[in-house]
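In structure tokens, one chain follows: the form predicted on its own.
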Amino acid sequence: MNLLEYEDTLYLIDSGFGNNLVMQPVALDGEPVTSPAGTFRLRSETTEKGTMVFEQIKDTGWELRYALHPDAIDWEHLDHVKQQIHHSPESSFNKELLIAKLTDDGTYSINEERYYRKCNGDEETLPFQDHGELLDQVRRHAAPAVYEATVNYINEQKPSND
């Protein structure tokens, strides 16, 4: 998370929180920001986890997307995150391909398995049978370096015959 104090206020002014992203700076215990992705907010509350709550609205109410401490951190221990969850064996988030992306009218994420869409509060998803599926959609939706990205994963998993 990244926050910027400006005029007396804290703004949360980026999630990485995929594409679940606000898109806007969303002011501590101020109104709610609403993007194609949804609508958020920021609230001073204290948890085990933090004195701040990042939150999302679903269809059940606001849901909980991150509980935080406003502590500032140096560069250094940012890279060290940053190493952490592209290499660490322990990360959730160097596993398998995801792709994600917001757009001007919702949000497309496409995975192994699938391409799934949300627009306008309809939601659409195609199951792949294989990866020429995959990589058609991703030919479709992501710029061309992606789809390279992707290629290249793709035959980074499949089994060597030697």
Second form
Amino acid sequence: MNLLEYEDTLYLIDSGFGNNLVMQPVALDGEPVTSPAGTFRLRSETTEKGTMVFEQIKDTGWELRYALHPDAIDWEHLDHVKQQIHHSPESSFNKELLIAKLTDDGTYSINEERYYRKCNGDEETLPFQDHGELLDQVRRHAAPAVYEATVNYINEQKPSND
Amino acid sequence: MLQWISERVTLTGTPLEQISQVQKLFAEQFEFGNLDVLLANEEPITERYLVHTL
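Having seen the form predicted on its own, the form predicted in complex with its partner chain:
After this comes the whole thing, all chains and molecules, with the earlier chain placed first.
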């Protein structure tokens, strides 16, 4: 993510996490912005994790997505974050498959149990009976390179799961 | 990367609008996924790595 100062306002430019793609700069302490993924805002608030909070509105109100310090970081720090994502027991991303994408009218996500689609307020869940059904949905919805990587991942799983 | 973007979208409007057009292009083109984690891609993050990943 990047921070941009433009005409005396600081903007967050977030490339997204999961399906939470805001797809436009978000002004610090400005108006909330809306994308097919939801409504988001960036506020000044000091927490143990930073001095700004990025929030998404949910049924129960504004919900914290992450906090940040507005500091530049170097490649070494980015690589440290990558190591945490790969190896930390607290990481959400090293446990099971997750593929997610924003579409023209909503979002979809695929994990090892199901395909889930949310579109204009409607929701659809297709549970997988086996790896073949999972791979079929990945092939239908994701890029060829993602499908090929998923095949490799499933093949690595086969000795223990099939 | 700039050439890759210019081949797919003509940026117009204010700088903020142009940034939004690039963000939408990336959202259309790329899934979020964790296959590099599950496949143990341990290549260090560098500028070259990010461009290659895209």
